[in-house]
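Below you'll find only one chain, the form predicted alone, shown as structure tokens.
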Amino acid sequence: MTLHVASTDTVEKPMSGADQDRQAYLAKLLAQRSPDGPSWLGKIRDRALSIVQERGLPSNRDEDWRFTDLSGLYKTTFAPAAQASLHLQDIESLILADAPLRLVFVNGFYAPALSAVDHRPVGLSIHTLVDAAPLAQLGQQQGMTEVFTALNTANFEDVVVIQVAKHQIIETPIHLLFLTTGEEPTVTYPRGLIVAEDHSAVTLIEEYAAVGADTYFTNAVTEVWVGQNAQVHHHRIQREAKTAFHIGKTAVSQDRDSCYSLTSLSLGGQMSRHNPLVIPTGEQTDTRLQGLTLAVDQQVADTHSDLSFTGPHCTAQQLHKCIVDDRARAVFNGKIFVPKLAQQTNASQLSRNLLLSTKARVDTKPQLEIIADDVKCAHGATVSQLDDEEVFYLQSRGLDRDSACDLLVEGFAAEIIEQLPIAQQRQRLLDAVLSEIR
């Protein structure tokens, strides 16, 4: 009998044409790097690039990004976004009037012409780059090994710090305004983080969006550190240009009895991606993730989202809608982790997608991992079109066709929408997924 014992050397597979230009264009971004900043933040920096560098950018071979072409982006090439002058009246039709409070940053600079903080309550303190001490949370919730993190940890020019102390409550919803400007094709990296205090609420609406920009890649972090007792309603609203690219993490560590919510709409972008990552650290917290997608003419919108728990007691909601249109793609992945330790969980989950197209598509994967057994969990997925009993009943009323589809995509998507908290804010978003779908 002859005995065949494999070699222990390691052979390298040759590089491929494609693994070279994603490396060589990760090189060009990485060439990017500002070496401004506190002394503090050099060692979170140069971990992030280190991770940068060993796992590289990913492509449509890697799990997690195989339903998303990320080819255009890597046509395209970025340079720095510089420092802009806007003036309100520019801005005027984002401005809420219901949230006083107000920062704004243009090209990933706070702009203290455009923000609103001189008002700000007792408890609550706000701080950017310059003025920060510093940061001991910033980059370590879990998840910032991620690449495109950790390329945001290691080239963002500035951060919003938001802190509410112990026992505030803030009544006054906050606006987190992130806007791109210019012709040519820049490369921002806002960075967020909010921290609330124990028994400790605040209200976020994080909003992104354009102002005579074409073609640009938004690149954002949000960490989100939630005390014990606390609560955070927070806003995401996602409204880039049509021909941006933009990827989005939103990490959250709840600590125990606290209360964090996820209202996420992303409307914009020819290519978009976000990517939501809950941690609840203690027992009987309470996480809702609501989510609405609306994809239109070629764009791609992907949703990755991750609720891990890791001790007993809590509950958890998820609802996620996507309406798709024309030759649009969307992708939903939510992952729910339910350990051995998070005995007596209650977490359900459900991806409801419409689809107006025969062209357009949807991938939509729920998913649920229990390893404890004594739990209440349910996921579910549903993908249809609109309901030609529903369009003729709303026809024999005195609508025509047209006045009773609009009529059944806005009570869809209203679901998510009325969650946000200001109703002029409702009513644009309202209006505008409407006239997409026109």
Second form
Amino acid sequence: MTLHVASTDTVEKPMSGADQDRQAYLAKLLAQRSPDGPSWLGKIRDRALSIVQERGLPSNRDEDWRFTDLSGLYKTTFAPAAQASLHLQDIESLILADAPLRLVFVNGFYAPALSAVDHRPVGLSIHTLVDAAPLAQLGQQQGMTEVFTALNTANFEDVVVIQVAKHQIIETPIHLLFLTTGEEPTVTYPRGLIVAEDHSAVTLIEEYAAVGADTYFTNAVTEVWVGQNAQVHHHRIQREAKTAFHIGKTAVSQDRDSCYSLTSLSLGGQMSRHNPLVIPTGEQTDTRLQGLTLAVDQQVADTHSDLSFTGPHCTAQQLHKCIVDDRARAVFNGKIFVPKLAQQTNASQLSRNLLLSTKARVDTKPQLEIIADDVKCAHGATVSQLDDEEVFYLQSRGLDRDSACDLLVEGFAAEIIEQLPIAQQRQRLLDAVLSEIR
Amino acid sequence: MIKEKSDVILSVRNLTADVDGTPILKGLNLEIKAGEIHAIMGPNGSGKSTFSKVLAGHPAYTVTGGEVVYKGQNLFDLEPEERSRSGVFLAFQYPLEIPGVSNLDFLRVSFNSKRKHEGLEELDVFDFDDLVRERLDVVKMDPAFLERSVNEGFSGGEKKRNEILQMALLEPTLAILDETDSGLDIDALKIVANGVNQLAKPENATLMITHYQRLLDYIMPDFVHVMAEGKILTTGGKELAHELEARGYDWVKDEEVAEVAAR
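Go ahead and give the structure of the form predicted in complex with the partner chain, now that the form predicted alone is out.
Now the complete complex, all chains and molecules, led by this one.
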């Protein structure tokens, strides 16, 4: 495949040294490209590639990256991840007994030996790139011109396509497991396309983890189409290695009368960023966004959510929680846009943050833009430490100080983790949170 | 319920304590024996709640002098959780809300920490569930409250009942009730008082701290102490409470002054 170079008829601006470094870094990343795939994909990739080249990589002078330093990422050279094989016992601690439908991707490649898709219910179709028909919906969500999203589109090795037919209710959760393995620093581009047709319902668990990998870069994109009156319960669990980099996009559109809920957990990565982007395109939709970020040591964990209404009578609730310890840093930027058309919107957003050390830091920015004049919108943010009175209350009931603190943090985290559909996974994640803060 | 030669459970001698450098307790003396129910009454700011928190080990209060012996050992040698495990229980005036922690889990962890301390096997989820359901009856509490977060969204009365439920599970040797009656309507007060009465045994003791005499209509004290300005001014029987209700706290202060003058 030939590389297209973006037209360069814009006015040349003088470039700083850092700008040049980033451009050289991007050029190196793109020079490694060798994505295969059907011919229908070529056009989509070409367009994405030109977007990447036109936009270039961001720095913290870009408003969207003001609080999150990408220089660590740009200092690391990542090779494209190669196909690798893992055994079932390597991923035992990630398998969920109550999610019998499982699709595993290793280094971006589908791993049939680790997956379990034999007993798929009526109305559920699952494909990867090799057997997918041309996907009209791929790369069609909003936000596809954001540079890391376009970088994924230009590079992904495979794509998981999950389609739920009209009126079909899929009872068991579908577990999507994106793994990275290997000692060399590599980059992978996991990609998902979820289509819930009208009046259907489905529950997804999208999980990112490492199996024997330390420093790597995951640049993930999942697009979700929620049809009329359809329901999608989406759970996204980012448990990358502590030295990894993770940038992910969840781009969702909701047709009228649909429900979409996203529970997003961010635990891993030295630098991680999640960008949920939800656009209700019809009226009377219901959207729930729940997030939990745990950042310890020197981790930087960033969530930039964007919920933009386009029609009337929609409701949305967002709760984002951060637990920050040591010298770690968490960022939350939650944008909710209520245009003139979106009358009778009922939306609330709350950012709650728990700082466990004096050096921990959180930057939280609720950002409500309301143009419509007949709406009910509320937002708030709290930043606090563990409450001494609460600790004493628990001590006075026989718990030692450490157990009291653990229980309080567990309670803080549980409000989000409880949303996950599988008890085994809830327990694993609660244990993971507690072991990180001890 | 007073027995001859009862064991002394709590002995407080000349206790003084500060909050942020401000003296609150100024030489408090009190002795409580097994089987006794004591009430401390007094106006706001007299140091009643401070006394209860000092006994429970609240970190905001600094003991500056005197001693407190609990079952033969120096109470101040024990951390708050050790006091709890060895049988000191404070029912909070304002029970805290702990979002995200289920009441049932909280009660089990608390109960098991005491069992462990006593060298007993911890109860598993199922056995504990049976026990707690049985104890719910003490305070006529709806089992639905077990599944909710600790005190979150509970009414004032429900919070106080939850405190007595904890007391019913922990079976303390010394129960300190800090204004447990405040903010309760009559029905809730009866339920709470009935719970406390069921739990009072010859081998344990109860210390009620209250502003109002009404609680004492439902829980009969053996001794009533009147506290003001950080010490106990006078001690009497139940009739003292009625006198206080009728004549106000100033009467005690005046009496004290008169007594001192007469010496």
